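One chain comes next, on its own, written out as structure tokens in the form predicted alone.
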Amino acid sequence: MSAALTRRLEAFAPARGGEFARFAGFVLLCFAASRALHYGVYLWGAVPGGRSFAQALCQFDCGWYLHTATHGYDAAPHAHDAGDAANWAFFPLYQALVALVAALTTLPALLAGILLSNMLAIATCLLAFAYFDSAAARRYFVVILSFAPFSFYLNAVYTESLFLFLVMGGLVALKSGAFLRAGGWGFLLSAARPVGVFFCFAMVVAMLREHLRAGGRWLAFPAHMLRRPDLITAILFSVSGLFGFMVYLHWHMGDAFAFSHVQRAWGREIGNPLAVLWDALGANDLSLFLARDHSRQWCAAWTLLWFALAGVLAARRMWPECIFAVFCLVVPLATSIQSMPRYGFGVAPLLIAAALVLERLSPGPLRAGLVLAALNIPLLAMWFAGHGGLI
């Protein structure tokens, strides 16, 4: 390394460190303000049953995560009215981490899960410092995770915070060309959610992009891959979390695909995602959402927004992010329109696209935060009240 380059790096490091410190302060300020807002809405609203703040945050699938963290996986179906539901549908990484935090802190599983979710959400924002080149885009990303509609899932015992964190880590690794490290993030992703396995396609696209930038040709890419065992290893490693869970399910109850088969208990079966979306758009049932019930039209409207943000990624030629986001939308959509609003919020590339849109519009972080918080408050109050349309 030349002396001139060494001097440049030494001059750059303190400035970069100071910039990161200021960014970390902004992250902590946003999260403190958003959690104060959550608590204020809890105090203002009429929470059924006089439940504590932590208990009010624990809605719907939260019970499944806590049950798995404290009791492990079921030996047989037992839940729902038909007795056909089991916790095999919930991939193991998040619950294992909740159990670990509970053991290390001696906190009850519910509080350990809330602590874990918040720490992961903060870590996701800090990873944005390495991902975004623009300081403004970083700040908008933090504002979205702190105040946007459905951001309260990051303060609850749900996997959204873990999934966002792992995807951001993987994208940072891909950006730096560290494919083996990206494979490690992919391994964790495929152990966290079923769609995590599709991160391998983002990796392949990033590998192809690097190959083309180095002067390679499209047709030579397969041969390039065969000459790079590290790339093949990274891809195989990225999907091994799923296969590990399948081996466990086969050993535990004799069905490696139990995580898929048990989805029938939730009324989920594979279909045509476009047909599911089209049918939901014409459902004309938006009034059900106002009546605290599930509305397919409400979910379809959010689904269109998520696909529009995927379109932003495509327009910017952010192909690894776009490919992964599309898989994360199309696969669950093929089974049901239900839960698509929160599924989309949990896909980091879509929030990255939203941050880039806000950067282009330049409303300022404060104004953007106030508008997003105003949109989020009614949903947060509905969440505390157990609104069925937010499942």
Second form
Amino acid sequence: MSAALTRRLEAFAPARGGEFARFAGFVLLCFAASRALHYGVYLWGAVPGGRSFAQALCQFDCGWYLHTATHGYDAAPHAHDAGDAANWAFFPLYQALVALVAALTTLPALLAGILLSNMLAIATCLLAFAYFDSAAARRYFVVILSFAPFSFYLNAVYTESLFLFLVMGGLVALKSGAFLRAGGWGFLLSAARPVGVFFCFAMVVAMLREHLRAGGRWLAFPAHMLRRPDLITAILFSVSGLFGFMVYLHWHMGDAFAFSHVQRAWGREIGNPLAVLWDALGANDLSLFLARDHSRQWCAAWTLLWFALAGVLAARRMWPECIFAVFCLVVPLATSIQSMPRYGFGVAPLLIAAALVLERLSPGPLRAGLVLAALNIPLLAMWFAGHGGLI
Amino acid sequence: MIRRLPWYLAALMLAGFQLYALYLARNPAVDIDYRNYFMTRSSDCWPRAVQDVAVIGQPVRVSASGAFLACGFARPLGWGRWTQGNEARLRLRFTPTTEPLVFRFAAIARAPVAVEVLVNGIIAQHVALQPQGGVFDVALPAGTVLGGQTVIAFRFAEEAPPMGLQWFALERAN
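Now that we've seen the form predicted alone, could you pull up the form predicted in complex with the partner chain?
Following is the full complex, with the preceding chain placed first.
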């Protein structure tokens, strides 16, 4: 084992080795319980078409991820009624990892993706050990990832688990002032999802915070940055995943912005996020959700909850987390209210805020887990049944 | 300064790479259909590839088949399909012939609507479509008939009600 690796392991788990082992045991217990719950709901629910558990977990965009993992990126649009949809909207990192896991394990892409998502979700929880100072908060964080409404996305072939993992890794790096390492996490984030690129703003805010803590002044910050080319490199590197994908798209099919342009096939176009939210709140279409269809009001209610959690981050002056969370909400909201419940669940700072709220309320991990699971079960049953409102 | 130099160079390389990506983004290598539909959004019509070959004299019911529908049609209903947007296109391939052909179609409307029928991008006929519908003939130019392929477009004014296409056929004119 190299000396560097030994030092890193010692830094992570020296005096807290026993505490970490207990925490890891708690994580595994929660995940085992939640996956057993998922399987129980699958057995109890009426899954159409006699689909297997893995197939029932694979709904909607899952098909796009599997298609990309097995066939690569499309040369031309081919899907949807209008024939105008292509997989350029889906950033490459998750599908590349699915293909890698499938190749290494010889599993079919669907099972490889489910395995990958679960491993990443567990790894996210383990990173919480390094992020949270409070033992209670990190346990609530694990409970949320295991049992909260929409947590089933972490058991499916979706990018939520990868995105959560990368953001937690990046936040842990920012917390320890390791900006170059944070740039590396940012690079992966910007190759995983379009909004991953906004992690660079969290980095800048964290750098500013450190500058101010060291006695620096606001106005001196730009000059300070110019004297620190390592920090500039970290920021530029953190967005390079996006630029790499753009170059690939140009050489593959001719349009570097195809990931954005193809959003037309999903009816998405940039607008005023406040107007989108306001219209959705007044849509009065909640009954559609009960009829297994997309409800704008349902999505708007969840969006308000996500913004409230971003407010918790602001109240606690967790500015890097808050800035990143707001970008991750506002940008997709500007295009449509659809999918906002899922997008919000995939933003780690919002789940961190929820864990901090639960820590304040202190219901205990067991009671919190039971309440969250009770809320999640109906959604999970709807997911297995292919409920269009959960896309 | 010497210790900082590699970092400045790294930053410069990354910035250069990103400028290169933006240069590519400003200079897309795409065809006019892609540009009009995805980039400028000046067209509502994505011309998907059509592989089928039409048989002269054999009607195509669009409720049963998506063959020849290039763009601008909604999902099939029991009687046919509604158009979507300001334009809907059919792309027909057929065995070239020297005989004069007409494009015949049956359509309905939700409300009276004026339809421009274009053959290969040129307006060939104006149809005043009523809700009860009707059957219409559009003569195909001799060059089209000899070439064995044609694009038929139905064009509507902004905010016009949709047309419901029931069936169409290539028929001999005589």
